[in-house]
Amino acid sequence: MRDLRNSAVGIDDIAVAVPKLFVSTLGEFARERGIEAEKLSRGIGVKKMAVPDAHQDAATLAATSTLELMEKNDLRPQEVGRIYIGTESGVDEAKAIGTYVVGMLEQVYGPGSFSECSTVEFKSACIGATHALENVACWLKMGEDEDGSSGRRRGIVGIVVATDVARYEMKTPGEYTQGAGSVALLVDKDPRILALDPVMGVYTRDVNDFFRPIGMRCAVVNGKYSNHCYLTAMEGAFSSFQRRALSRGMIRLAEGECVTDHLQHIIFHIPYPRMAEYAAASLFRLEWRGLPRWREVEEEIGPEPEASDFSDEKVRLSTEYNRRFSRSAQFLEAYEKKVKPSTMASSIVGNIYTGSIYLGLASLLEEGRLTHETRLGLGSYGSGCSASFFSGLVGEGVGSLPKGRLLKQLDDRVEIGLEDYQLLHDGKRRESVVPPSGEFALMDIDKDGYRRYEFVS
């Protein structure tokens, strides 16, 4: 994303692998937490959770929807230079996830046919796969090989997978946001679906919000305290790209207008769907204030309250005043028009971890809400912490993209009962509730803990 050279690089294709089941969030699941369907379908905005089979992980995922990704683009294992790989669900502690893909693709495609591919495994809670795009990026804008003397059909492209398995321990408030699914990118040059813009802005802290230590299964979540980590990060990631992409030109502002008026869409990781409207909440109210606009805000709402000081006093007041804000008429406009379209997938998959976001922009994709030209921006965030705010411009050939191969992927799914779930959770389920079909599979742990892949037909 750094300005390199002036070729256009980004995502010009998208592929999507989701687990084949499911657990509603909102029968017995519900039932049996003691939880209100409708905090789950609303007051969170998840109705699904996506939950692996006995034979599927994060690298099983990952190799599933990378196989995808060249399929459809008819890529050839000799056009791809770069394998990079963003998750927080690692299956060693050394050995990169990467190459565990790489192999399952070469059961595909014939025994060393990726030796010239490099791999490498970015882990960055879930902002990993966005600093892998943004690293294949910079690569193909430094230029690759091009002499064409492998009888090469097009330049070298890049490949980004997020893949992750959210899992949290059962009966925490964490339990209920979880998911599992991969998303590969396809990165090249003059992109079919987002060109890259040169501008991102960052942000960085050290803060305990979530962790897994080495060792543990599951996550530890301090969600409240994440929330707000989240919302601040993301502040100072926007007014970064904010203040870099006005001084730059890349936007130029009217009168009366703000950064995100140039924004067609606006995609935010989503830990859960309802956290994209909180985090929206925040940059609109972070924006709009100065402009005309925002009296009409006020007008309805009433003015900020303020406090002189970082107290928890000054947080509780923030937060209860957002929450007005985002029942205002500007702001619930603004939301539904902006942000609300890319949490479709999610409410019915929870959370992918790194791939939330680029599930997000698969989402816009696939209900055909992308326009030529138009910019995007995309919020990126990890817990502990990081966060970043880019954009792009909607290519020329995105209406050439097939549509219909998400949706029909999520309908195929097939929900499970609560006891399956519980036992795949804790990993006391060996047998798959679906038998493996046309996917890679997970066949064996061996005594040293060594995996063993499968392509299986």
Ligand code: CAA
The other form holds:
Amino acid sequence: MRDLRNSAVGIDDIAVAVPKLFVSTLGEFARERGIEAEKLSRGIGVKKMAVPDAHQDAATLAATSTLELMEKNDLRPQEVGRIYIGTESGVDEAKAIGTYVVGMLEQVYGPGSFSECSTVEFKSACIGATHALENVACWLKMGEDEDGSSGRRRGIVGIVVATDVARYEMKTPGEYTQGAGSVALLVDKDPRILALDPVMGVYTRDVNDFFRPIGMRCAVVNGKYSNHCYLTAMEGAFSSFQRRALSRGMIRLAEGECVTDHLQHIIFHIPYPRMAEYAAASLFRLEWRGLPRWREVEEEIGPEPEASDFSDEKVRLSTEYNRRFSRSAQFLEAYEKKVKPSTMASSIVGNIYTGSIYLGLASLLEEGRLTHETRLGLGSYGSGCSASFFSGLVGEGVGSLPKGRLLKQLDDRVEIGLEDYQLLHDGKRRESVVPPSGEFALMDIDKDGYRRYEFVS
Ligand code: CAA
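Switching from the form predicted on its own: structure of the form predicted together with this ligand?
Up next: the whole complex, starting with the chain shown before.
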């Protein structure tokens, strides 16, 4: 077996599947809910929310993105050793969603064609797909492809699929952050998009910011508290990454530099685009404090409140200071350059939970913003809660990947009114608004609860 421990492994290609329906947050929705459109477009950062049609669920979206990934890379089933799926919208309490996905793919590739591909469902709220990616990357590094199995034109690869339907109760503050979609990642050696670095900073705690007890269609969320948990966990994971990256010599700092200076883009989990801005403010503030540039920030926005006292009053002052910081010239320049570009697709899709961070990567790819050999930072967050901060180097082949597919897919969607949106949200519309074509569809659920899917050409 060839030793692959020193070869690069990571994300070689991406395919995205989003529902064909959307609701605009800016017209009828904002008027009906009595919310200023500006609050949704700027305060939250969401202009359109993707809405799954009657024939769609997390499994159909996953199978559709995986099929596109396989077709555009001309992959055969026997070349795919793992399909690991991150989701918090599983369609069954026991059966892995990946077995439904394999069943759907075999309708295209033939019965039994994926019998040597293993699949497992990773549930850890919005960080599930990141754990799946870490696992598939480690499996690939073990070098299992050198066993001489027949029928392969290339080494064996893995696929990670993030798939979710984000659903909150109607007329709650969570409602305007809903969305749905799936992102499939091709994980391979010498990847074209992102070769993963060997360092991952992590943070875990037991909190009740967001959860969905068994049997409930909508998440239970403590909104503002969830923002706070996200920021605390992200700071914890980043500090862990920072320590490890510096001690290994993976990043070397010159005088007056900090770790984020070495990351060309930072892609955060994006429950709504504004959250990525809060996360950026919190990490830049953490890193810049103590550097010469902090003097300029303080000259513009005043001195930072003492951090040693955690009374409610101090937390309030610190939050207000973060707001002032996020309007400072230095922050805005760094945010616009390093973070904002990754929020492009999320602002017109909404939250897709575990796929949101990888939709951010797809946004950068779509807009041609990835440069060979530059380093990206990724901050993943899953409620409950856990966070990971990791990084990777952009591959040489990134320029050869076609662009424009994602934007075309998003442009081709159909806007629906509030009546259809409500029926679909509550699971009360049986007929599809746009009949399925060129995609997998849920045909029925039998009396035992088994789901029957079909590819509709
Ligand atoms: N124009 C511009 N901005 C406006 C405005 C206007 N007319 N009116 C209000 N705003 C601004 C507010 O000032 C605020 O910005 P600042 O923080 O800078 O002050 C922003 O809009 C948000 O408004 P609110 O503070 O009033 O917040 P909200 O009541 O709308 O709730 C939320 C926001 C808590 C995120 C809610 O949408 C929610 O509960 N979402 C679901 C949970 C969630 O996404 N949590 C994120 C962290 S957890 C996670 O990441 C996991 C996951 O995927 C769920």
